[in-house]
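One chain is shown next in structure tokens, namely the form predicted on its own.
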Amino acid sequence: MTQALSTHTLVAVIGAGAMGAGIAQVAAAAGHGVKLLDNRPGAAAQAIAGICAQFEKMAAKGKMSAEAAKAAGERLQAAEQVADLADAGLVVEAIVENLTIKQQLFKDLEAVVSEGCILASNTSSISITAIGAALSKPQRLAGLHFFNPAPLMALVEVVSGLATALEVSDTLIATAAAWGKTPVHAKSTPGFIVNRVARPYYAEALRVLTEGGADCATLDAVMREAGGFRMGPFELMDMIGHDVNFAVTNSVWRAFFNDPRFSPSLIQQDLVDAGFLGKKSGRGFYNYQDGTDKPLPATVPALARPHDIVVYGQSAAALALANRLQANHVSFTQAHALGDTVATAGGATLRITDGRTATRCAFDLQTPNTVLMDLALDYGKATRLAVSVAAQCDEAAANSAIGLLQAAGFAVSQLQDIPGLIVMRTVAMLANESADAVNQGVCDAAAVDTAMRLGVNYPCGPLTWANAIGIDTVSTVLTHLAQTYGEDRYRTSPLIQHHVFVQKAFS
């Protein structure tokens, strides 16, 4: 088994800024020597010094001894030029995101250090197969890519680029463990992990929203209180910026030869270009500035309760919604599972959507008082639902349909009628772009999980998400969304075709 490199190694850190100080603040805590450098004069010396104060708070919160952040602080040392880490076992690099720049800087490296050491990037989007070309030991290069920020996020993927030895890899995810943090390995392919399963994140959201499917906050507010996410997708863009956001969005999709997958949104690149990156600059999806309110979600005022409620089967929803109805000490009857159908009341049938607009299941299933239901992380939990009534429901029975709703505890949010609504849509996107991450080799199911929750808090991994609600389930959601949209955005991943087709063999 290969070990972590011993606390002996110097690890030197070549970038003074937030991301660069975070990993030597990391380094130096789990007991090696540092040394950072920086081209900015006095930026090394200036980040050393905010790394022990640093340690300092954690002594005084108790988080680690007097002692102890003393010596850590004591482990840091500026470096002059490149030629001052030739003692190091350990270069990581958090420089500026240019190819150019970071092979320069390598090849650099490359004639000071000794046969030994290992040379990582910090890099979030340039492969390291391309950063490792210029080198003439590309094999002892590899991703060592820590999310921000460094000291308090758990994830850290380690990447192999084409070049990559295994001992190199393998000696980077024992000292990322040793160091604390949860390592997961990817191969060098456009966004890595997280950057590349994380777009439909903001993607669907785009497109439900170019649609006028809902306001910002609607969304934000759906995505949170039914879907379990920390941020909704507009909060949390316009927390990381507009420009950065966009550009990651652009990077992946030229990396995939303009994939429909990861098209651009022309709403986001409208902010970009009047300069509303967000909260840095005041004004993104909200307005930041000094005694603006953030909007409140679209909620449908309280509905009378109806009075014929039937739950049907023992779903997850109806299981759920009945709990609630009977703590609420609201009256129904129980029912053997009638199809999909969850509940009905006022004539009206509810149903959770499978990815066609609820006009179009009422007309496929000849139910004109169609109501469809939004995905929910935990429909016991959630304190938010987002539904879609069908052209053809009298407004009666979605009154009906939405009271029942409301009387289980649920605020609802009535969106346009939109295929998929909002949280199955993005889940499913979610998923699908995951199992063709496993496919193709990047990573295994248990990494691509771990690093969506802890590289960008999801709530739950997309591939464990869609074994709670059914592959099956995710295959018709994006069969549906695909031949609604006719577009090949959303095609099935081949390997959740593989895993329908091995549960219809065996079912």
Ligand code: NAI
The other form holds:
Amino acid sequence: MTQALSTHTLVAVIGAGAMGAGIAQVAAAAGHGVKLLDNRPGAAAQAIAGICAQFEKMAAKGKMSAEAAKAAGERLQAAEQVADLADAGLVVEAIVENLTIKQQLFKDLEAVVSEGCILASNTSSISITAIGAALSKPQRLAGLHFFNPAPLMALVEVVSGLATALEVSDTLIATAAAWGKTPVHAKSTPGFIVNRVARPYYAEALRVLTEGGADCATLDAVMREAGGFRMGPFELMDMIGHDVNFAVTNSVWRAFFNDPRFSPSLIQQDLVDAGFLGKKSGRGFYNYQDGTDKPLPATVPALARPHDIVVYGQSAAALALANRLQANHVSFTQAHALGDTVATAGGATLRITDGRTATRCAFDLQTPNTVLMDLALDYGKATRLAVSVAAQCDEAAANSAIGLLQAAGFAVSQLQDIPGLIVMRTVAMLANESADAVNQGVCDAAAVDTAMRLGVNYPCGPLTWANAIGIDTVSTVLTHLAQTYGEDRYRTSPLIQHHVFVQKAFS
Ligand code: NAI
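Now show me the form predicted together with this ligand; what you just gave was the form predicted on its own.
Below, the chain from earlier opens the complete complex, with every other chain and molecule after it.
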């Protein structure tokens, strides 16, 4: 197994901004001497003072001893110029996101560092292969992509360009692990893992919003309370900033030669054009001006509890529903599985979305009173569930289906009859993108799940989630979305198709 760099190795960090300072803190805390360089006069010294204050805070909280905090602070040193970094064994660049400027910096570095020095870039969007093209020894360059804030976020993507030597990426993987991080390996492709696979999290919500499926507050609440995501897509985009989020979407879309999988949204373009950049500008999807309350999600008011509830089969949703009804002392009967029906009440049939609209399901299955439920991460624990009602469904039947879910303790949000509701289509597309990343050799299945859990705090890795839903179900959802929209965006990854044919879980 490749060894991590010894703590005797001097680490140089270039760029003392948000990321560089965080990376310097991580390396110093791990025991390395660290030189920090920034071309803004005084920036490196200022960043070091900030890092030392962090170490002191950690010592005050008992997270490290006072001696360790002092020693870690003393391992940091500001550098004046690139020539001062000649004794570094690893250089991590975290300067402005610009290919030409990064290339020039690495060329300057090559002229001063030793033969064995590893060069790394924290770039989040520039090709490592392209940066390496300017170097005389591109094999020593790799991506070392931390997440913000670097001291807190566990994930590091170690990115290999076309020329990167295996021992260089292996050494960086071992070193990141020695620094207490969880490294994953990725081939240098647009967005690497996280910034690529996360695109549908925003894109599907934007699509549903564009089509009037529901308002932002409702969709956010469903994604949190049913999907188990820490933040809904709209509040998250507002926090990231629409300028930043839209730029990443555009850069990944362009880098994939305008693949419709990644095509940006007009809604977000509008927000950027208007200067409604999110929290930082006081307005995005939500209004952050003083005194403005966050809108509440649309929730169906309490409806009558139906008396003829039947729960069908042993699916996760049916079992959870039965448990919840029992816990709430609601009487119901249980019956053997009946196709995909989860429950019936008052003449309505409740099913989980398979990517068709409720109206199409009602037509295809000749069941006019169809009500569809969205996916939940855990039907036993979800506090909210989204539903959609077929156009053919009569009102009393719809009310019975919703009343049933309310009786089981769900807050119910009724969305317009968009296909795949919101959690299911988002998770299906996250799994689809994950499968394509694996299929295209960017990373392995374990890496994509780790990356999405640790890089963006997803409650479950997309491929593990796809296994739990059933790969055939994910495939069906994608097929139906593709049929509805007739767009290449929803094409099913060849790897998902393969797994459906052999009925094999991702591992
Ligand atoms: P920042 O703007 O906070 O800091 C960049 C620093 O680099 C500034 O202090 C600037 O003075 C300095 N700098 C610029 N050109 C320089 C040069 N030629 N030589 C020395 N210093 C130079 O930027 P931030 O956010 O820290 O990003 C830095 C890099 O990290 C970028 O490549 C970015 O894509 C990447 N990144 C950013 C993340 C984020 O959330 N902000 C997350 C992961 C990666």
